[in-house]
Amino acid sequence: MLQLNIIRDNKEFVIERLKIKNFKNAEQTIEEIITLDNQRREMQKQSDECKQKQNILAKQIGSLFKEGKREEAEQKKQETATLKAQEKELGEKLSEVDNNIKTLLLSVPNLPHQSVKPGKGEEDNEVVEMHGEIPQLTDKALPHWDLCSKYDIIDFNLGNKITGAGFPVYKGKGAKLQRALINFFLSEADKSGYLEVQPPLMVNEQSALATGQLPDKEAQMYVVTLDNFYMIPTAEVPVTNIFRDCIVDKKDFPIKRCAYSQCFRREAGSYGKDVRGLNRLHQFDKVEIVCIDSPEHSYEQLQSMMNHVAGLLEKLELPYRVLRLCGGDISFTSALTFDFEVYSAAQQRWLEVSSVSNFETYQANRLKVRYKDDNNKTQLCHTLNGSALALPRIVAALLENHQTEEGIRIPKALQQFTGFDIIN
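With the form predicted in complex with the RNA in mind, show the structure of this chain by itself.
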């Protein structure tokens, strides 16, 4: 959520930036927010004055009673009745205006960073880096779903029976490969200075609201209605919420956390080749990195997170490219996002395996993550996160790119975690 004072003080700038995000009715919404805010402050003032009068009267009544001046006290009591009625009316209007502002604010996306270019969607994202050779596969090369059944490592049909589409069962070396990747990612994160946490896989409503999954992305999550919990779509939710309502110590910057978790996404509306095999699952594994930093250093931190992700892909010997998302494709809450995509050689397509973002103060404002600056003033922190990495598409690319006639070659860096060097 954007800070009201920023909207108030930089109206034109805010509107202009919002347009890059293709936010419709930017002027109208911002104007409305400012008008309502002016109303709010005026009402607040009136209501405060009303309360002040009541407080004064209450004190007077108290001392009158002590002095035994009953009648005078009773008289004053009458006065408070009108004030109370007045205040009630004002209070109701005030909370109505307040709610309207809140609703409007929640509908406004984050302002994109200066480097974010306008664009309609995916097609306008800018490739900023390319790494690795694209493997040339033979005619006999298979897409990963066929490799999965050929070597009996991932069973999609079994998952269909037990749960439904998008819940595969990993078997034998498939299961071990998963476990190895998780350990590899966690161990690399540890080396980069991320403190490992194991968060809950279900969160309450407040947490889902704070990181922005609610109210607008409710359809994306599985809901445990009996207890009013939400299955996490990413570890970002519980891990970022660790810091909700906290004033953190700036000495601890950058605060770095990593977490392995399973992620649950309903993915309503997806279909076709996008969901084939491991391309899009309802339950998948991911290691997430989360950082909290000061506004001065958050972009350095973003760069260091990107370096970390790039290092993982290099060690896995996968060709990848980095995209700077354009205004039309960047997420609602993000100021700047880089996507990492690996090339899946048999499918001959790029698959997104990581998304690294700086949310600046947008998330922190809702979460109330603050720190004290050098003047000891309370300020909002910047929050950042990234996948490091999401497993299924990595597995897909590993299987396809590293397939040989003898079997699937395991990259060297991973072998100490798998305990084998080939799947055959």
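Having seen the form predicted in complex with the RNA, please provide the structure of the form predicted on its own.
What follows is just the one chain, with no partners and no other molecules.
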């Protein structure tokens, strides 16, 4: 959530940056927020004046009673009653205005970083890095959904029977490959200084609101309606909420956490080749990395997180590219996001496997996660997160890129976790 003082002091800049994100009615919304804030400030001033007058009258009433001037004292008490009524009315109006301001602020996305370029969607994203050689497969090469059937490692039909489309069943070496990747990702995160946590898979409304899933992504979330809990779309939500309403010690920066979790996304509106096989699931496994740092060092941490993700992909022997997302594709809450995509040789297309983002103070303002600076002033932290990594498309690329006539080769770095070097 944007800070009111930033909107108030930098109105034109805020509107200009919001247009980069294609935020509709940017001028109207920002003007409405400023108008309401001016009303709030004026009402707060009137409320403070009411309290001040009541305090003065209280002293006068006490003196008048001591002097035996009861009639004058009663008159002053009537004035006090009138002021209390005014204060109550102002308080109710203030509460209403505060709620209106908050509702509007929640509808405004984060400001994109200066390096974020305008664009309508993913077609306008900028490729900033390319790594690895594209595998050259034979004419007999199969897409991963056929490989899953051939080696009986992932059963999509069985998952459809048990639950529905997008909920596969992993079997034998397919299940072991999943577990191996999770352990590999967690082990690498530990080496990089991330403290592992195991969070709940459901969160309450306040947690979903604090990290920006609500109200922006409500349609994509599974809701446990009886208890008003939300199934997490990513471990970012519960892990970042660990620090909600906290003042952290700056000597602990950077605060680094990682978590493995199952993730749940409705993926409403997805169809066609984008959803076949493991390309887009409703339930999937992912290891998430989260970082909290000071504004001065958060972009150093962003680069460090990107280096970590790159290292994972290189150890998995997968060709990948890095994209800087444009204004039309960057998320509601992010200031700057880099996507990592691996090349799926049998499908002959790039598949997104990670997003690494800096949210600057946007999430922190919702979370109220703060620290004391060198002058002992309370400041908002910067929050960051990244997928390290999401499993489904990694598995798809591993199966397709590493297929041979003898079977599917397991990358050397992963073999100590799988216990086997080939799927056949």
